[in-house]
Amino acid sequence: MKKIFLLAGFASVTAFAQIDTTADEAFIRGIYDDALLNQQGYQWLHELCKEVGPRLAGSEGAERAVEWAQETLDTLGFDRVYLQPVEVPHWERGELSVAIAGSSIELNACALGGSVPTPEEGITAEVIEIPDVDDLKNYTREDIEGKVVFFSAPMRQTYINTGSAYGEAVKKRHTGAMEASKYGAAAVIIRSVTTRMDDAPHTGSMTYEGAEERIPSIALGYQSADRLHNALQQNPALKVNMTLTSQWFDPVMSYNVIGEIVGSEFPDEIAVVGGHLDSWDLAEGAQDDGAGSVQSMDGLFLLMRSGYEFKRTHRVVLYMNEEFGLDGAREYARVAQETGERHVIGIESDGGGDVPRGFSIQSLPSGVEAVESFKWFLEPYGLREYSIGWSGADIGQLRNDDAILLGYRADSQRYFDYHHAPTDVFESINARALQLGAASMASMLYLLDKYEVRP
C-alpha cells in the first residue's frame, strides 16, 4: 500500500488530503478491465460510422447522428437525456473537377469547407506557386491577379508534436482564399494539411472574413500537389481547369445531445465530458470525432456501471458543429451562463482514438497541481504527459476561474494521416486503444469527483 498527498484548492483555501491508494488502484483497474473486456465504445463507434455515416452539420447525416445519440443515451440509465437546440450552417460541396489544361495529368482534390463555387463555366487560369500565405507579401497584385494561387508548402514532418505542425500549416487552408483574393486571385489551391504522403485530399473549414471578393478554394492530395509542382517546374505558364458546384443554404436547426446524472452531494456543481458529434462529409468521421464522442459516452457509462455514486452532477455532451464554427459549444456555454450553472470540471476528447498519452490542463495553478497529483494512478496505463495550456475547442468555451478543463491527449502520430480525409473510417481505429482512452477519461473523472478537486 502506498500513500500520496493530493493538493486541492477549496475556494481560497488550499488543503492537503492524504489518500490511501489501495482502494483507488483497485477501482481504476476495474474500470480498465471493464472497458477492455466489453468494448462498448468500439461497438458504438461501429454504429455511428457504418449506420449513421458522414454527419456534416446541417446535413441529413447530422440529423441521423442526433437521433442515434439520443436513442443510445436513453438506454443507459441517465437521470435525464435531452436535446439542446442550436442553429447551424448548411453547406454542400457539390461536384469538383480540376485538371492541368492540355494534359492527361489527374489531380485528386476536394473543396474546402465553405468554399464558394466557380462560375458555371468553370475557371481556366494560369497557376502561380507560392509556398505559404505569409509569402504573399513577396508578390504584387500584378503578379497574381487573375491567376490561381497554389499554396504548396507541406505540413512539416520534422515536428515530433504533430499538433504543432498542424497549427503552423493550417493557416493556408483557413485564410488562404481570403488573403489571395486581396491580390485579385481567381481561386486558391492548397496542398492538403496532412502528415501522410498519399493522394487523399483533406478538407477543413476556411474563412472569407475580411475579403472583398470570395474565390473558390480547394485542397489537393499530397501526391497530386507534387504532380502540379513538378508540372510547373516544366511549364511555369501552365493553366488549370477547375469546376466546383458547392452551395450555401439557409441555416438549419440541430441539437447538442446531453445525458445527465444528478450529483448526490453537490448537484449544483457540474462536470462535463464530451466530444463533437458532427464530422466532415468525405468519410465516416471515426478519428474526428467519432472516437471522442463514444469515449465520452463510454467514459461516463463505465462509472455508472461500476456503481460509483457521483458527488457532482455529471453530463456527457455531444456538441454539434465543431467543424464549422463551434456553434454547439458556444450555445451550451451561453445557456450555462444565462441559467447560472456552475461548471467545475470538463474533459474533451477530440484528438483521435489512438493510445493514451495524457492530458492538457487549462486551470488556475492550484487546479493544475491537483490534476498532476493524480499522475501516479494513471502512469501504468500510458498517461505520462501533462501539459499546461489549451483544453479543447468545445470544452474551452466554458473557461472560467472556477473550472478545471482538460483535453484528453491520445498519441498524435497517425491522427493527421486521417484528419478530414476520405480515409477517416472505422477501420482506422484500434479497439484497445479506443477503450483505453475511455477508461482514462473515466478514471480522471472519478478522481476529480471523489476528492472534490477545485481550482
Contents of the next structure:
2 protein chains.
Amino acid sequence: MKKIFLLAGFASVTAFAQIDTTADEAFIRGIYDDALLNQQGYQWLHELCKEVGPRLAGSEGAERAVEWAQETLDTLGFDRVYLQPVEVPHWERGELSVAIAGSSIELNACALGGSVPTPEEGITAEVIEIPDVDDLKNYTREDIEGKVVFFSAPMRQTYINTGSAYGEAVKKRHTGAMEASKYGAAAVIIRSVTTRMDDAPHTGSMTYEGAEERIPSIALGYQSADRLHNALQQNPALKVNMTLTSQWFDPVMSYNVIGEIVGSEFPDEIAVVGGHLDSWDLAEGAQDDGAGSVQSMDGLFLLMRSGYEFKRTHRVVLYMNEEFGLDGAREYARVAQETGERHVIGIESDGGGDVPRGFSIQSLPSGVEAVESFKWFLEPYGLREYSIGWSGADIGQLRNDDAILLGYRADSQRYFDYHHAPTDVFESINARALQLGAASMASMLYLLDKYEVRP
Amino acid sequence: MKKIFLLAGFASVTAFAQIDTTADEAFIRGIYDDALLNQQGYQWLHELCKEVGPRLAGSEGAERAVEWAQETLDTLGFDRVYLQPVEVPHWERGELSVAIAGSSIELNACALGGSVPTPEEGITAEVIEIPDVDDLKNYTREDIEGKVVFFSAPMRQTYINTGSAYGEAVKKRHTGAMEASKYGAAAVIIRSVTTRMDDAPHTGSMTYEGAEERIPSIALGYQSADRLHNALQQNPALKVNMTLTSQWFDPVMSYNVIGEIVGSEFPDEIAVVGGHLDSWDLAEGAQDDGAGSVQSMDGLFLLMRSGYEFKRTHRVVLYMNEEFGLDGAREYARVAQETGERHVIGIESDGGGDVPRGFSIQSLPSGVEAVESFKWFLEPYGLREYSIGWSGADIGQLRNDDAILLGYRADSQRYFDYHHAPTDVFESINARALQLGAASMASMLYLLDKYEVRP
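Given the form predicted alone above, I would also like to look at the protein as it appears in the form predicted together with another copy of the chain.
Then the entire complex follows, led off by the chain already shown.
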C-alpha cells in the first residue's frame, strides 16, 4: 500500500493525516466505472432536454423543470428534497423580424434577453457599423443619433481558453444597448458572441442600467453579421427594418431544487454541488447548464450508491435563474446567511459537458493547497489544469473565508459554439465526457469530505 | 528573457544548447494564432469530406483523394510534390441484407472490410451467441457447426483511454470469422466496436489468415445487437437470413502523396509528418483520418508561411491504405530503406480531430527525454499527457534507433463513436480542436528542427 501525506497547514482536523492512496484510488476508480457504465446523468440529460425542453426562468418550461428535478431527486434516497422559493423576472421574446430594406439578404437574428420591443410599426433606420462598445468614444452623438448601431467585432479566436474570449466579447451584448443609447441610437444589433462561424444567433442577458433610453437590442448569427457587413460595404446608406414584440411581465415565483443528505459526523458543515436548472429559451440548454445540473445530481448520487457515509451534510442545489440575474444563487446564499448555515465546500459545473480538464479554486491559499494535494488522484482521468481565483457564478455567491469553492472545468473549445443558441441541444453532448465530469466532481467531493478538508 | 537549458545526453549537435524561451514562446504563439484564425486545415477537411467523400483504397474515391491532395499541395510552395506508387487491394462491399427469419425486427448492419460474400441464395442458419473470441474455447465444433456465431460483447466503457478499449474489442472484428471458421461456423455477426450506444454499424478490417474456411462476417449497430440478443432470449432457435454480395477484384495502383521542402543545413536528414488519406467507404472519414491528413498538411504549411527556415528536409506524407493493410506506409518505409534515406523525425495524427492532449513517443530514451524537455512550451495549449512506446500505425513503419517518432494524441473520448461508421462526417469535427492539433504538430516539428534534436 502506498501512502502519501497531506501537506501541513490547511486541515484543521486532519493535518498530517495519512491518505490511504490504494483504497482511495480503488474507490475513485469505482466511481468512474459506475459513471461510465450506467450513464445516469446522460439519461437524465435526455429527459431534461427532450421532455422538459427550454426552461427560461419565469416560463412554463422552468416550472416543468422544477417538477422534473424534484420528482427525480425524490427517487434517489435523499434525507430531504425541497424547493426554495425564488422570485424571478418574466420576459418573453415575442416575434422578431429584421431585414435590409429593399433586399432579400437573409438575416438570422434573435432578441437579446430582456430587450424592450420596437414600436409596433417597427424601426427603419440607417446602420452604423462600429467594432465594439469601446469604439463608441471615437464617434459623436451626431454620427449615431437615430441610427441602428451594429457592433460587428467577432469573438476573438486566438484565446486558448474560450472563457477568456467570452469575457472580452460579452461586453457588447451586455452593455451595448445601454452605451449606444447615450449617443441617441435607435437600436443595437450585435454579431453573436460565438466561437463558431455558423449562422445560429446567440441570445444572452443585457442591461439597461445607466441607459439614457431603453432601446431594442438583437444578435445576428455570425454569417448573417458578415452579410450585413458586406451589404454595408456596398451601400453605407442602407436601412434596416426591425420589428420586435418582446414583453416584460410581472415577476413570478419559482424555486431552487435541493436534495440533502445529513452528515454523520459534522451535520452542521455543508457541502453543496450544483448547476443551474434554467436555460435560455431558444434551445434545450444541454450544455448550459443541463450538463452541470445532471453532473451535480449524478455526482452526488454516485457517492450515495457507493455506500459512502458522508461526514458532512451534502446538498445538490439546482439553481433557478442563473441566466437572468442569479436570483436563485443569491437567495440560496441569503437564506444560508440568515439561518447561520456554514458552507465549507461548494462545487459548480457551468461550463458545458465536454471532457474534464480540471478545477478552478476560490479559497484562501490553504484551501488551494488542500485541493491541489488531491490532483494526483484525478490525473489518470485527464484532470491536470487547476487555476486559482474564481469558481462559478452561482457558487460564488457563497464566497467566504470558511469555504473552499470549486468550479469544475470541462474543456472549453466547443462550449461557445452552442452557448445560448438554438444549437445547444442534447446531441451536442458526448456521453462519456459528461459522465467523466460527474465522476470527477464526485471524486473531489469524496476526498474533501473523507479528509475533512477546511481552508 | 528567460532561458532554459536542454538536458544533456540526447542532442548530438546542440547538447547544452540554450533554448531561447521568449522567442520560442512567441513563435509558437504565432503558430497557434495563425491556426485558429485561418482554419486552413478545417477548410481543407471540408473539401476532402464533402467534395472527395469516402475514399477506400482501391476505389474511385481514393483516386479523387490523391488528385485533390496533389493539387492542394501544389499550391503551397513546396520544393517538390510527388506521388509514390503503391499497390493496394480492391474490395467492394456490395449489398447486405440481414434479418431474423419471420420477424420484422430491424437490424442495421454492414459487412466487415474484406468479407467474402454469402452464396447467392444467402445463408439461413441458427445463431449462437458467444461473448467474444476467447470464449470459443468453451464450445465444441458440434455446438457451432453450421451456425452463425454472434459475438455480442460490447466495447468496454470503463477504460479512460478509449484506444485501450479498442485494442481489446477489435479482436472479434479482426479474427472472429477466422476463429469461428475453425469450429465450422457458417458466418459471423459481431456487435460493432464502438463507444456509442447508437445504431450505426461500424466496419473495419478482418483477416482470413489461418482460417479453415472463408466465411462472411458482418457488424450490427449497438442497438441492433441488443435487439438480436433480446430476440435470442425469447427464441434461442431463431434463424437469421443473410445475403451479402461483396466482391474482391485485382489489386490496383494507387499512391502516397508527398510534399517536400529541402532542408537548408541537413538536407539528408528527413522529418515527416503525416496521416492517412484513405478512409472506410461508409462515410466521409472526417475523424479517420481526414483530420490527421489536414492537420499534417496545415501543420507543415503553418511553418512554411511563418517564414521559418527548415534545417532538415521536411515532408508531409499522406499515406494510402492504412485501413486495409498499411500498404502506403510499408512502401514508403521500403523505399526509404532502399534509397538509404535517413528519417530522424516522424509525427503522425490518426486518432481523430478532438482537443489536444499530448504526444506518444517511440524512440530511444534519449529521444524521449528530448521531447519531454519541450513539454513546457505546449502546456498552455492543453498538451500535458506524454506516453512512451508507440507512435502510430503508419509512422511506426519507420522505427529505427535513429528516429524519434511521435503520435499526436487528441482526446480519445469521442473517437470510437464515429470510427469506421457512417457517422464519421465533417460535422463531427470541431474547428478549434482540429486547428489546435495542427498547431501542436507544427510547434513540435519546429522545436525538433530548430534544436536539431536526435536520439
